[in-house]
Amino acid sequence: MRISELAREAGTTPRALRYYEEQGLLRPARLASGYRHYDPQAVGTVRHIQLLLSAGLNTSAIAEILPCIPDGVTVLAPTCPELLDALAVERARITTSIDRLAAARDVLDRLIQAGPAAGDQS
């Protein structure tokens, strides 16, 4: 399939797919005309990439993880045990970020609940 078809099926943009290719995450074949040609499994690969990006992983980490996802059905079940330590570190980083965001939200909640300061006529 062409890049526009893959983008439509995966719910992304051709620009994002070109970026994934630049980062070594996708490897389309090239037709004689120079057009990219993606096999049907690329849809699943792109969805895995999007999921991993949304989890906060960078593209170099994703490049290491993708070969360890055995099929299009299994989601984030690496078969490469050497990645488990790195994934645990990423998970801890994400947990720390979540905790910081929750603390910031709590501060905002308290400020909102407090309302305007006494004597403030804005």
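Numbering follows the first chain given and starts at 1. Remember, predicted model here, so these are calculated numbers, not experimental data. In this text, rigid core is short for the largest set of C-alphas that superpose within 1.5 Å between two forms. Compared with the form predicted together with the DNA:
The Cα shift for residue 105 between these two forms, taken after rigid core superposition, is 2 angstroms or larger.
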Second form
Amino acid sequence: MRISELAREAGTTPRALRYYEEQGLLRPARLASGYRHYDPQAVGTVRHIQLLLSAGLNTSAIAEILPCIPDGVTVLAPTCPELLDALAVERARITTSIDRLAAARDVLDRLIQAGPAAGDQS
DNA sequence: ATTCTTACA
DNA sequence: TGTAAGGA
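Moving on from the form predicted alone, kindly provide the form predicted together with the DNA as a structure.
Every component of the complex follows; first up is the chain already shown.
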């Protein structure tokens, strides 16, 4: 598929996809026309990239992790042992981030006069 | 119509 | 990241 189709299916923009490529996150093939060509598995890859980016990982960290994620798998099973250390660091940072968000939510809860900070998924 | 690269009021 | 320019 070409860039616009991948963008649509993965919920992003061609601009972002070119940026990911520039950062070494994607290696699309090139058509004779010069247009980028992505295989269907790229949809899953892009979703992983977005998930990781939203979690605060930088592109270089994602570039290391990505090749450790098997095709089309939703749940990550095997990880590259050499990266466990770096992954633990990212995990800790995410935990810190979650705590920060929870603190912000508490402030809002008190402002909204809402009670339990635990039962609000609706 | 689409995509490509480069660049920035 | 958006967007414009200038080509293919």
